[in-house]
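Have a look below at one chain only, the form predicted alone, in C-alpha cells format.
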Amino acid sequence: MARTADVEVLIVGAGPVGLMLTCLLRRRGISCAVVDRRTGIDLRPRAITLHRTAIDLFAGLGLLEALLRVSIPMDRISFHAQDGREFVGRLAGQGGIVDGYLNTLQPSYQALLLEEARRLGAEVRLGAEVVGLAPSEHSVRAFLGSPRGGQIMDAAFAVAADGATSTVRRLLNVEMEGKGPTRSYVLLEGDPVLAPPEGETGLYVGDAGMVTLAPLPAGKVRIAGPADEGLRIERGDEISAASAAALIDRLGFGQRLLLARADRVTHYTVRQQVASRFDHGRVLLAGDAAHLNAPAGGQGVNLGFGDAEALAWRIEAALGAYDAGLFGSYDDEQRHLAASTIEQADVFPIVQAIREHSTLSDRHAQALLDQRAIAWTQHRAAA
C-alpha cells in the first residue's frame, strides 16, 4: 500500500464545511489535505441560506464579492396562514457585513471554496474514500481507497466533515442521539407562476401541513416542506411533479405555490440528532457528521461553518502545544449550539399557534417568531 506525504490535518469531506475548514487552516499556514469519495461537486442545490457567520467567513477569505454575485439578498422570514394572517420575522437591522441574509445555491458557493482551497495550496483529492482509521496518542493514520488503489495518509489531526452518513463517525462507533418525529419532505424547484415577494422566505401554513417558498437566483424558487404532516415517503420511493404539486395545492394558497415549470422534484427525510461526542482524541466531527436538524433557514450548514471556525483556531493552538482540553471545549460549546439550533429550527410550535384563531394565539405566534428570528442568525459560541 503506497504512502503519501504526511500533513498536519486530514479533512474527510469536500462539502462546504470541509472546504471552509480547509481554507481557514491554510490561511493559518497549516498543511492539510481534503479527501472526498465524490469525483466532483454535488450539483443539487441543497442548503441555500447563508447567515452572518457564513457571510463573515467568506468575507474573511476575500470571497464576499464573488459570493454576492451568485446570491440574492433577503431580509425576512414570514409565516402565511390560509385566512390571510401574516407574521413577519425581520432578519435585517441586526448588523453584519450584509444586512440580512443571502439565498444562494450550494454548488455555487461550494465551487468558490474549492477554488480557494486549491489556490491556497491545499491537497484536494476527489474520488478517494476513507476505508479505515487508526488514531493514536500522537497522530491519525487513514487508509484511503480509490480506483487507483489503496494509500495511507498520516496526519496530526483528522476532521470528519463527511455528512449525515459519515463513514468516519461509523468507524469510530460514535452514536447519533436524539428523538422526535422523523418527517418526510417534498421539494420542487423551478419557475414560479407568480414571482414571490422580494426579500422574503415564506412559510405557508395549512390545516394539516406547510411548505417553505424560497426565492433562488435567476428567478427560480424552491418549494419544500411536509405538505402533509402525516406523509411518509420511504427511501427509494418515487414522487412525480404532479403528485408533489397536488400535495402542496391542498394547503389552499393557489397560484402563490404553483410552478410554471419544475426543474427538480425530490423528497427527503428530516432527522434531528446530535453525535454523542464531537471529539474522539485527535479525530473531530463537524457539520452534518456531528449534527442533523430540520432545514428551517439553512441552520445546518451555517452551524457547520461555525464548527469550522471553532476548530480552526483550536487546531492551530494544538499544533503548537497539544492540549486535549481545547477539543473538550469544542465538544461542549458546539454540542450545546447544535442542541439549541435543533430547538430553534423546529418551527412547529409557531405553526401550531398560527393554526389557532384567537387574538392571544396571534400575539403568541408573533412573539415566538420575534424570539427565534435573531437566534436563526447565530451560529457562534460565546467568546
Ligand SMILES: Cc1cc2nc3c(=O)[nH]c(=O)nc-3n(C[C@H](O)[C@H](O)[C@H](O)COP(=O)(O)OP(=O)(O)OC[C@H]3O[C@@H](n4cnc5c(N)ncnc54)[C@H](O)[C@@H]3O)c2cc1C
The other form holds:
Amino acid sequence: MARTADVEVLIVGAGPVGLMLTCLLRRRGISCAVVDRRTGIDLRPRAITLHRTAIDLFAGLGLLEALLRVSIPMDRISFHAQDGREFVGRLAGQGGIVDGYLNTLQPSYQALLLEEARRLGAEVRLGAEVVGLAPSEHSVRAFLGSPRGGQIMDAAFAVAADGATSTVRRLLNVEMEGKGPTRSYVLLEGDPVLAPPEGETGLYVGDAGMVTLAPLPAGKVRIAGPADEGLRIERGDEISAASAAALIDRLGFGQRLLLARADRVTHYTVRQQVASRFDHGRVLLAGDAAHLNAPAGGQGVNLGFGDAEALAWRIEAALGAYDAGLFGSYDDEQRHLAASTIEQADVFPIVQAIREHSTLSDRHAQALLDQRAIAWTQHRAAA
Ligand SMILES: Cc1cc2nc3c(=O)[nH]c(=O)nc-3n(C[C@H](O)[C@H](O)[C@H](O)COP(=O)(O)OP(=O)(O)OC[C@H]3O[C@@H](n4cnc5c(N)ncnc54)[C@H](O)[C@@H]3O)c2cc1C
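Would you mind giving the form predicted together with the ligand, to go alongside the form predicted alone above?
Starting with the chain above, the whole complex follows.
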C-alpha cells in the first residue's frame, strides 16, 4: 500500500465542519489533509441557517463579504397557530456582526470553505474514503481507499468530521446515546405561491404538527415539516413533490405553505443523539459525527462549527505539548453544549405553548417564544 506524506492533522470528511476546521488550522500554520469519499460537494438541500458562531468564524477567515453575497439577512422567527394567532420572536439587537442570522444554502457556503481550504494550502483529497484507522500513543495511521488504490496516511491527530453515519465513530466502537430515529420531515425547496415576509422564518403549528417556512436567496423558500410524531420515512425511500406537499397541506395553512414549483424534495428522520465521548486519544469527533439534533432553529451545522472552533486552538496547543486534558475539556464543553442544544431544538414545548396559549397570558407566551428564538440563534450563550 502506498504511503502519503505525513501531515499534522487528518480531517475525515469535507463537509462544512471538516472544511471549517481545515481553514482554521491552516490559518494557524498547521499542515493538514482533508479527505472525502465524495468527488464533489453534496448538492442536496441541507442546513440553511447560519447563526452568530458561524458568521463570526466566516468573518474571521475573511469570508464575510462572500458569505453575505450568497445569503439573505434574517431578524425574526414568527410562530403561527391555525386559528390565526401569531407571535414574533425578534432577534435584532442581540449584537454580533449581523443583527440576526443568515439564510443561505449549504452547498453555497461549503463551496466558499472548500475554495478557501485550497487557497490556504490544505491537501484536499476528494474521492478518497477512510476505510481503516490505527491510532497509537504518538500518531494515527489512516487507511484510504480510492479508485487509484489503497494508501496509508500518518498524522499526529485525526478528526472525524464524517457525518451522521461516521465510519471513524464505527471503527472506534463509539456509541451514540439518546433518542432516535423518531419522526421524519419532508423538505421542499422552490418558488412560493405567496412570498413570505422578508427577514422572517415562520413556524406554523397545526394539529398535525409544525412546518417551517424559510426564505432563501433569489426569492426561493424552504418548507420543512411536519414535525409529526406519527410520520416515519426510511432512509433511501423516494418521496415525490406531490406527496410531500400533501403532508404539509394537512396542517391547513393553504397557500401560505404552498409552492408554485418545487426545485428539490427530500426527507430525513430525526435523531437526537450525542456520542458517548468526543475525544479518543488522538482521534476527535466533531459535527454530525459527534451529535445529531432535531431541525428546529437550524442548529446542527452551527454547533458543528463551534466544535471546529473549540478544536483548532486545542490541536495547536497539543502539537506543541500533548496534554490529554486539552481534549478532555473539549469533550466536556462541546458534549454538554450538544446535549443542551438537543433540548433547545425539541419543538414540542413550542408546539405545546402555542396550542395551550389560551391558558397563558399573552405576555408569558411572548416571553417564552422570544427566549426560545434567541436561544436557537445564540447557542454559545445558552450553554
Ligand atoms: C435532508 C437534511 C436537511 C438538513 N437540514 C438542516 C437544517 O435546515 N439546518 C441545520 O442546521 N442542519 C440541517 N441538516 C444537518 C446538516 O446538514 C448537518 O448538521 C451538517 O451537514 C453537518 O456537517 P458535517 O460536516 O458534520 O457533516 P456532513 O455534512 O455530513 O459531512 C460529512 C462528510 O464526510 C464524508 N464522509 C463520510 N464518511 C467518510 C469516510 N469514511 N471517508 C471519507 N469521507 C467520508 C461525507 O461524504 C461528507 O461529505 C440537514 C441534514 C439533512 C440530511
